[in-house]
Structures are given as C-alpha cells and as structure tokens.
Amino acid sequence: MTRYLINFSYDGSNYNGYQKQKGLNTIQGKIEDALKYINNKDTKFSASGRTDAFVHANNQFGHVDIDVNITENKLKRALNSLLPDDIYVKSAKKVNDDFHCRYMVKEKQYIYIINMGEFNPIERKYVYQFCNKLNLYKMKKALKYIKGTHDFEKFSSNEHKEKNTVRSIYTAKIKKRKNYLIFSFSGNGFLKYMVRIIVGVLIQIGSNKMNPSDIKQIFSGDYKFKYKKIAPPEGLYLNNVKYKKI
C-alpha cells in the first residue's frame, strides 16, 4: 500500500459540494468512482476540507491509499482519463503513511470575486454579479478587525456545533481590478460559510448599511441587528492549501 497526495482543481458549478452524499453529484463521489476502477476496490479519498455546492477550487488537496503498483505520473494520467472535464488532477505525489491531508494543514487560502459592473451572463457561475458600486475604503478599514485570532462562531453557520470556533486569520485583503473586487483570506482554518458570511458583512459595509467598527460588536455579541447575509457560493474559490510537512 502506498499513500499519495493528490493536488486537484475543479469547477463546482454542477456539483452538490465536495462531500460524497447518497444520490447526489459530488466531487468526492466522482473521484472515488475513478479510484475504484484504478485500485480494483472501493477506495476512500480524504480531502483537506469540504467545499459547498457551486464553490470552486484552484488548488484542493486530498490523500488516498493505493494497493496496486503505479507511478505518480501514471496515477495522475489514469485519474484524468476517468474524471469529467470539470475536475482535473494536477499532481500525484507519494507521501509517508502517516501523512493526513486534513490534520496537517498549516494554512488555507480562499478568494472571492465580485463584479460591480454590468451583469455578465458568461461569468455568472464564477463571479458574484453584484452589479453595484461598493465603498472600497470602508471595506478595507473593516478588514483590520477580521485579521488576527478570534472566535468566529458568529461569522459561521456552526450548524455542526463545533466545540472550537476560534480561528486565526493571517491575511485579509481586497484588490480592485477595473469593476472587479477580489477578496483574499488566509488562515489556519475556516468554519462552514465563514468566508461567505464575512464577505456578506463586507458588502453591507461597502453599501453603507453597516460601519466597519460593527465587526467588533459582532465578535463581542453586542451587535443587535440582523447581519448574516451569506454571499452566493459562485464567487468563492479554495485557492491554496499549505502543509506543515510533506
């Protein structure tokens, strides 16, 4: 048996999220179907984390144990020959048997893209078509409150009632390119809907419906108004994952 680390990307437009679910079209389901053919048996594929329905990944990672003798390059080619065109394996690398793609994550990076200009039907599955101007200065000011180590329970759905909702955000940035805003967040981990709720709050701040300092009140539990407007999934990308050791 050999453990492989798989680096792959996908267009999430046609999928009900990453995690395998009975009767639903998922990224994990497609990959495990391909691995079953290669490994001659049902084979579990573990990823660095889940992505929601319609969310994309530029660089997602997962590990798998393969019993048959196969080189890294042949495994990559075999997977790509069996996977649909909206999932692509970039590399397959042999790793130690104790490597775990989820528990050994050092840093994750997400990006979120918004179009403030004219509606673009071609990009509608890949960029949030907000189609209104936003106050970039106020949003950048608000990002200062997001960075650092906080309890992000109030910036997540927390439907799974996780015991630990404290996360560290290392970088939080916004870049403007013509009519597009590109948000980037890196940290040691993210809760369910966390990035989309943060972006939703930033959009309200950029629309002058909230103030940057309101984020401090949300963290403390003192904010008394409804603020959880989850940004649509289409603009969200898992951009990269870094590991402590490989």
Contents of the next structure:
Protein chains: 2
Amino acid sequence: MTRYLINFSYDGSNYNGYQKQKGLNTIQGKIEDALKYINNKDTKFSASGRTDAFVHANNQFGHVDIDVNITENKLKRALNSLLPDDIYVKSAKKVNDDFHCRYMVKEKQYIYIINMGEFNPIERKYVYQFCNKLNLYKMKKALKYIKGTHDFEKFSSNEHKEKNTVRSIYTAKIKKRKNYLIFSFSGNGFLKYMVRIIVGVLIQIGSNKMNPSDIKQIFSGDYKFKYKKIAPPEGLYLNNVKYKKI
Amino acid sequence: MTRYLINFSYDGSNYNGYQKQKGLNTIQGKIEDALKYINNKDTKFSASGRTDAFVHANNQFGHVDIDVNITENKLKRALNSLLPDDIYVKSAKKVNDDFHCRYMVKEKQYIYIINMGEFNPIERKYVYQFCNKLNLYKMKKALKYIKGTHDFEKFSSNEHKEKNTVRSIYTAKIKKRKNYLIFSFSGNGFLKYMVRIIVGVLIQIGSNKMNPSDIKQIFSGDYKFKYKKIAPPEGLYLNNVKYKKI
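Show the other one: the form predicted together with a further copy of the same chain, since we just had the form predicted alone.
Shown next: the complete complex, the earlier chain at its head.
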C-alpha cells in the first residue's frame, strides 16, 4: 500500500459540490470511480476539505492509498484519462502513510471574483456578475476587522454544528482590475459558507448598506444579522492549500 | 416598422454556431424565438456574420425590424428576459431603415487565446489548452506576412465557394500574459475558418514545424499545404465590429 498526495483542479459548474452524495454528480464521486478502476477495488479518496456546489478549485489536494504498483506519473496520467475533462490531476506524489490531507493543513487560500461591469455571459459560471459599482475604500477598511483570530460562527452555516468555530485569517485583500474585484483570503481554516458570507457582508458594505465597523458588532452578536447575505458560489475558487510537512 | 441595431455577446459553448439550422441549437434561433414573442410574428434577425460552433462573441452586432412600438431600453430588457443566460443583449439602438449590419461592416476584430501552460479545466471551453511552449519571436515574424491585402483562399474553407477571397488584415498582434498568448486580428472581413487557420499555421511556426516565410509560399500556392491546420473553436472570440456609419 502506498499513499499518494493528489493535487487537482476542477470546474465546479456541473457538480453538486465536492463531497460524494448518493445519486448526485460530485467531484469525489468521479475521482473514486476512476480510482476503483485503477486500484481494482472500492477506494476512498480524502480531500483537504469540501467545496460547495458550483465552487471551483485551482489547487485542491487529496490523498489516496493504492495497492497496485504504479509510478507517480502513471497514476496522474491514468486518472486524467479516466476523469471527465472538468477535473484535472496536476500531480500525484508518494507520501508517508501518516500524511493526512485534511488534518495536516497549515493554510488554505481562497479567491472570489466579482464583475462590477456589464453582465458577461461568457464568464457567468466563473465570476459573480454583480454588475454594480462597489465602494472599494470602505470594503478595504472592513478587511481590517476580518483579519486575525475570531469566532467566525456568525459568518458560517450552523449545518455541521462544529464545536470549534474559532479561525485565524492571515491575509484578506482586494485587488481591482478594470471592472473586476479579486478578493483573496488565507487562513488556518474556513467554516462552511464562511468565505461567501464574508464576501456577502463586504458587498453590503461596498454598497453602502452597512458600515465597516458593523463587522465588530457581528462578531460580538450586537449587530442584528437577521439573514446571512451569502455571495453566490460561481465566483469562489479554492486557490491553494499549504501543508505542515509533506 | 423600426430598425434596431442590436449589440450582443454570447458564450458559444452550447451552440452549433450562430446561424439558424433546423433542429439545432443556434444563437440566431434563440434570438428569433425571443423576437417572435416581442414582435408577435416570425421575425428575421440578421447578424454581421456567422460564428462557428463553440466560438464566442464579446461584441456581435445584428439588426431587426420591429413593428410594435417599443423603446430601445425596453427592447433590450425584453430580449434579455427571454434569452437564455449565455446570450446577452448589451444595447438596442434605433437606426435608419437602410442600415445593414452585414453590408456596412467597416472592420471586424477577432481575438484568439492559447494557454501554453498546464491544462486548466476551468477554462477548457474558453481558451485553447495547447499546453506547450511556442516560439513567440518566430510567430511575431510571421505576422508580417499575414498583414495587408491578400487572397486568403488558402486560409479558408471552400465550403461557401466565395467568389472574392481577397481580404485586408489591418492589424495582427500577439500579446503574452504569463503562460497565455492573446492573438488579435482586425480586417475588413474574414472568410470561413480564416482566423482559426491563420492561428493554426502560427502554432505550426511557433512549434518550429514551419518557417515564418512559408506563409508567402502558402499565398503563392508553392507550399504543400496538404491539410489545413485549424485551431479549435473554443479559443476564438468575435471581439468587435465597426461600421461605416450608424
């Protein structure tokens, strides 16, 4: 048995998210179908974390234990020949048996892209077509309240009832390129919907419907955050994952 | 009856090209379906020219004659509410009855995008995933032979048996952005497959399989151009159309 670390990318447009669910089209499902063929038996594939339906990944990571004798490059090629063309394996790398692609994550990086200009049908599945101006100055001011270590429970779905909802955001940036805003976030971990809710709140702030300092009130529970403004999935990309050791 | 000039964009991924064909999914078909509903009768829509299956348009233009009384902005909104989300009307503008969106074209602009880097599943329908290095110096040298007025018959499909295959290319450029090449061409008109065959030949030159000066031989008929190397449709965009007068 050899454990392999798999670096892969995907277009999430056609999937009900990363995680395998009976009867649904999922990234994990497609990868496990391919691995079953290569490993000659049902084979579990673990990823660094889930992504929601329609969310993309530039660099997702996962690990798998393979019993058959296969080189790193042959495993990469075998997977790519079996996978649909919206999932691509960039590399397969032998790792120690005690490596775990989820427990050993040091940092995750996400990006979120917004088009403030005219609706563009060509990128409708890859960029949030907000099509309105946003106040960049106010949003950048708000990033200061997002950065650092906080209990992000209010910035997440309670769906999984995570016990520990404290996370550290290392970097939070917004770049402007013509009519596009590219948000980037890095941190030690992200809760379900966390990036999309943060972006949703930033959009509220950029639209002058909230103030940057309201974020403090959200954390403290003083802000009447009646419904969670969640930015749509198509603008979100899992951009990279860094590990403690490989 | 009022004639309107329509500026629109589309993601060609899901279409068998611009031109209406019985039983096939086409851009023209979708637009005429919407116009029939607005104009209360079968309504012909004319575009500046066709685009092939899977080819995109950032700015395509067409005209239509409407009998019902409707403002420019309402026509735009009515079309967008009826069209699928991969076709978008940017504007509708009243024009003189003698305006013709095809006969009065002064200049057309195309772009073609190639990824020389690693395969990217997210852009597989929008950028040609060539995934190999190309010699930019040689390709730029070759552009000099493409520019100007030539008989481009050898750089086209003979499918439509056009009598006049002489066209003028005003500009031909290649920009490099990281691992991407963005080709742009402008001219007074383009034959069927012309941009894709030019790009296909440029790729041959950039791959050191042909020399820049071989283009002269193709024009003169001396180069044994046995099969036309045609670049795939997904990298091609009709970028803009300029008119003599509007």
